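Below sits a lone chain in structure tokens, taken as the form predicted alone.
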Amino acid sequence: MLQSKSNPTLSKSTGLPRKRFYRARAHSNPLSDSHFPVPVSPSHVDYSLSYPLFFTSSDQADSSRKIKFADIGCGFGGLLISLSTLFPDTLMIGMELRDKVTEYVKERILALRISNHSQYQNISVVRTNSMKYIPNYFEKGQLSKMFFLFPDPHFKEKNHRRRVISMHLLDEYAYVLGIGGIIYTITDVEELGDWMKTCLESHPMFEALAEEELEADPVVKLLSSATEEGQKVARNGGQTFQAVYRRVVPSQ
């Protein structure tokens, strides 16, 4: 276990980073300019920095192993942590715009790797603006799952263009999702839930999963319980609204 005597940001009991040292504003403006490095193309993403157990810099260029799950706006990383052990052979990444929150997730993953030996080597996080740079990170059809859990509702109508689910952005998500890939969304804001469901329902490259498919999918059960926001909603007895859709070939 990590020792916290020399590092007050770590918990003495768990060795994990303390959230109070990494608090940030609940949301950021995704349309504002931020200063962080962005890969020129997916082939320029250095996997060895995020998954050192699986990659070295020398085998980065010709490796066929790719990230398959992307948690967009991953927050404090709760979903990634849960998915890591559920799909131990799948590479997955969280994409977060807030710098302090991203740093927390990095430290959390590092602490979990140290205290759990070979576990949690398949997850990582990157600070980026997914509304602008999704095509810089993923190739066509690369992903099999994308997650949008409790995104910023941007209540004002003039700010709806900042919403992470829109018809325009679904074009990009459809590009990086393989056929059969799944988009998972959930919110505690009914109007936003209706918005996301309407966008997905209206897009020709997505179709809703049947009820029996939702019940059989172990990931669906995590949508409302794995994240800090979901746990907060549950504690307060709030209601959630989810939309889960599959990437399909549009009918002619």
Ligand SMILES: C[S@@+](CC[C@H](N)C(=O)[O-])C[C@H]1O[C@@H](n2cnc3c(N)ncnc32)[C@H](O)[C@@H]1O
Second form
Amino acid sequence: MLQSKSNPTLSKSTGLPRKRFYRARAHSNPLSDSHFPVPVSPSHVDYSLSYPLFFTSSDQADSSRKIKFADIGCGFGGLLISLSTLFPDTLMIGMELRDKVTEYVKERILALRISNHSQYQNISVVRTNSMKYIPNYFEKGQLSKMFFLFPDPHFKEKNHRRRVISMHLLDEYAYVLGIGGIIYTITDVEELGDWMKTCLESHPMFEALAEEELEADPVVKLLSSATEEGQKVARNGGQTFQAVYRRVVPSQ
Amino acid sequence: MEEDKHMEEGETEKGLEVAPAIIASHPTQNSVSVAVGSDLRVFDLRGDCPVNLVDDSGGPMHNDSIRAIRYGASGKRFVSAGDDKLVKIWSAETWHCIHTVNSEKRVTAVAISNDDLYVCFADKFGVVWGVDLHALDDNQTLVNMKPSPMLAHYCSIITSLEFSPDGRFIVSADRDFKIRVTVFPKKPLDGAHEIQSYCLGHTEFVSCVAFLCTLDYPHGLLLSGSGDSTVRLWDISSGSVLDTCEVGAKAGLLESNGSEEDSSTVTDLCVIPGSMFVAVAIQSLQGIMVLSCDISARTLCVAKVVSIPGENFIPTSLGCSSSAELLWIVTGVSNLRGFDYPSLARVRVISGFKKGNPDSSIVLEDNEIPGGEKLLEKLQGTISIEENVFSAAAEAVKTAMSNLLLKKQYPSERREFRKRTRNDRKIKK
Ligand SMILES: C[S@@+](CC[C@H](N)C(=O)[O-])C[C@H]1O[C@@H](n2cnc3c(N)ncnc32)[C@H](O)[C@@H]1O
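Take the protein just shown as the form predicted alone and give its structure as the form predicted together with the ligand.
Let us now look at the entire complex, which starts with that chain.
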């Protein structure tokens, strides 16, 4: 077990990290400069640190295995944890800007790995500004799913460029997603929902999933239920607005 | 808020910032242009006379530091742009300003597409805009020449924009360490969404990029210079680095006074067309370094250092024509305070690259430069410059280059103070 006696940030009963020790300010400004390390390129990302069971230093045979899912602005990590057991062989990563929140998710995953032997080895979290450094983490076409769940709304017009979905940032997401890869977005803010949908709809490299496809995809159900933010919205009986799009080859 | 703030603060410091002198040479050496501060100076080498710029575009003349000047590959057009948010498109034949585009933000880099049909410029927020020039040829009214956003580097200042030799890609380099290669689409004003690759490997800002191409390699290989003291060679279709040349180490060895840490920053690159040589300007080097590229082995190595003795001549910008007779070099800054000269620009020329052997290159004396004194008087603003101005300018040159390339660092107390005074940070119970 973890040294829960000596570590007051872990709950005595569950061994899981207690959220109140990891509280941070509500919003981070994604434009401020980095005070965290950034890998020079995707080949510099050290997988053995994030997924030690998949990449033991002695066994590098698995080096062809790459991260496939990215949860952007993962917050407290609820989605990763749900996806982990649903896709046990898929490597996934959460990207989070807030330091304390990232630390919380790290502890949470470590604790889960310990209490559920051999599970949760495929998920990890990294502190970074996804709006600047996605190309440093993923190669062209590497990802098959990207998640943007309940992103910060940045209401003011002059702050729209801080939104994590925009025409320009979709270019980068289209670059790291393989053909057929899926981008999942959801929000409880109607205006932001419209914005994300409009951006995706106007982008030549994305196409909406059909209704049947949405129903058949087990991941879609998690969008509103798996994350802390989603659960909060559900508790308050709030409406949600989702947009799920597939990466396609641009026509012409 | 740091980056956001300083970008906005920057807007108010109009005219106070010191800008390095920049130079460009016409592709077939019909003319040479120098910009220092808001002053654009052109010398007509064909006609052997200074050029009088005529502006009938109805827009204002430049009134703040010019940050980028470029000739189009065909030699028909020229663009100048900078801190005054004006992008001026000139005829490089008549030197009339054909059109003035207003940018919302200061402009940091410009490029003209190989077919002369588009001008692209990058603004302080990292957005690259496209302007359609079809209307210029058709003599249509220029109403639809408003710039459209094409692509963006998220809040990183773009230092260099280049079209690939085959015109298929536009390359943008930034003050973080990124080089982005984007497919230049058929309808660029609808956005350039398809990223071909990222060339990642530099560990400091990328200051300059240039293509090297030959008849055998028409797609060309990309070269980039950086604050990490290296010049790198890239395959843009995959984004992979082919070779890395540590120019810092070499420059340090050669420079007796190169003791400072930042002294081997690469500030500019210029491929000598039709040759395998690349001229490199380095922050501490009085002269240039010549690299030689073996295109089939895909390697890059130092061939020679050409020093420019006396004068404290550290180049701020390089230019070369595709006829490649001469390498044009300038050093200088705008706003030299406390001197008789409001600004400094000194032009030197290196000749002899055509021979294919860098050893045959020589620094021309002033009277050997085409255009001679007339040219120097136009481009420098004066024929001769006193020694003490150079030593005074050396510091200013350095400051101007670092302001251009380095991000502003905020003292940590100020950052902490800002954090503490944020409302949303106050502990919620
Ligand atoms: C409202 S929360 C939603 C968290 C989580 N997805 C959920 O549904 O519970 C948005 C999260 O995005 C993070 N974030 C905002 N901008 C970011 C950026 N540029 N890079 C990484 N994370 C970012 C914030 O720190 C915050 O944790």
